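Here's a solo chain for you in structure tokens, the form predicted on its own.
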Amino acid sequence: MNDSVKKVGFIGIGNMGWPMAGNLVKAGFEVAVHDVDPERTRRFCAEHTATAPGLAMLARSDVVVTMLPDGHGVRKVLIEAEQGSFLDNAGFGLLIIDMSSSEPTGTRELGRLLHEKGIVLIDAPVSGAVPRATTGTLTIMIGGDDPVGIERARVVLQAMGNRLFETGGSGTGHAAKALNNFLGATSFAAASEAVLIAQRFGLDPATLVDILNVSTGKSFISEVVMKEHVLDGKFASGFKLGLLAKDVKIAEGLGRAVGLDAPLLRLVSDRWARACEQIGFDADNTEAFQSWQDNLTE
């Protein structure tokens, strides 16, 4: 471990932050914990030597790590929550990480902000879902503009993934992962609407996914996702289909940002827009499968 980083304080122990932060108890650093739910915050320190001093002390951490759902949920915590308490505790020099899947734009602004504070934030979102959360192997894509700062976060994330990428400057981290989603979105979409129309053809659709597995339709949605949630019916991938749907809109908004026309990731994003409002945010993502199911020409 660096001795420079020996207090951290974790935000957020959803499905996601609960193993994350579970990881870094294991990896021996004084953690420190704040939640939405106190009593999930009550039962995380229970299970693992941890503690919940609240935002104020929470601040005085080495680093802070933020996993919320969206960037709004960051930055009403480190600046809103608790009459600013965070930000009015804060050090000079403290290292936010913001793991959330946040907005690109959103989080070059908010380390402007912060670095008028004296406070460097990078963003280093996360890919793997809770299975890959639980074993510490999640990948994890870096994005900063204080080369230092990021070199001291890399042992805390290290406890987290074994996969680490450099992506550039403030917000790169986020825009890769939410550009990595995009096209994740795009192949269930389309290995769904595939599937749908072989069973309705009278194909097999355990055969045309074996099919597809040895030709140049494969991917790691046909190999791995058709054929453990959706053929099975399990529909258990542990990632919510309306987080899925919130980093494909992510991705068609940093596309206007730049001013590229990308219809495809429009006709996606609304793809999944509409499956969320159909069956729900909490719903697995594969559940889109259920929501196409029934989609009928006119």
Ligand code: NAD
Second form
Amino acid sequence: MNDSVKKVGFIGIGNMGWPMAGNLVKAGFEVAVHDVDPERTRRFCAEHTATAPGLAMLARSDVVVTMLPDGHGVRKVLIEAEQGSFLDNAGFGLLIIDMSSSEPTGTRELGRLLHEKGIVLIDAPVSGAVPRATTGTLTIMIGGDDPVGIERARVVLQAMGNRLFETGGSGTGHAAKALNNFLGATSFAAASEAVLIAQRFGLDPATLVDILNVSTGKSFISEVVMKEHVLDGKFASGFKLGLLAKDVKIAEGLGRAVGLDAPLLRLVSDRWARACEQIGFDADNTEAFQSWQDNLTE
Ligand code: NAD
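Switching from the form predicted on its own: structure of the form predicted in complex with this ligand?
What follows is the whole complex; the chain from before opens it.
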């Protein structure tokens, strides 16, 4: 372990943060956790060698990881929560790694603001969902303007992921993440429409998916998600519908920010936003399939 990083603060121990913080404990870091849900924090500390000293003390860690629903939550907890106790107590040179899937332009703004206080922010969102968060084999996309901070972050990131990519300046990791999830969301929506049409035409959906998986229609969605969560009716990927809809919206905003007309992105974003309105933010994202099942032509 890198001697300059011993104490790691971890904010947001939800579906992803829980196993990620657990892997930091396993790797030998002194882990302090914080979550807006005190019951989760209590349970995490009961099951791991970790503490929950509160935001002010946690700000005195060597490195702080955030794994929250979005960038607004990250800003809120670092700057506004408990009358700004995090920022008031953060030491000069603190390294913050935002591993949430946040909005890239917001990350750049937050990075500038923290830089004025002597704090380094890098973005390091992840792909791989709960199974790979558990095995410590996440893909991690690292953006940031401070090469020394990125090097310092590696020892922490390597305890959670094994495919690390440097994407460039601040916010580029978050941009890569949103664009990846735009493709995942598009692939899921397209595969769902194909399966629903097959079903109505009397073609067994399982047979269609088997064909896709050895043909040009193959994707991560057809190979893993359709098989494991949709066809067998489990709908339990551990990734909330509202979070995926948010990611596609971020990608849509990014397209607008760079001035590219991206009609497919608008359409896909709209589809996911509507599914979220229909069945709720906390539904599993794979349940969108069910919300589209009843879509009929006029
Ligand atoms: P989650 O909703 O399960 O967990 C979020 C956690 O943050 C919860 O425990 C919640 O209580 C806590 N929280 C919310 N607001 C807070 C605040 N202001 N202060 C302190 N704690 C707060 O979400 P998740 O699935 O763990 O996802 C976390 C992030 O990772 C999101 O940005 C998501 O888009 C991204 N992500 C999720 C997956 C997945 O498969 N679940 C995969 C890759 C990336």
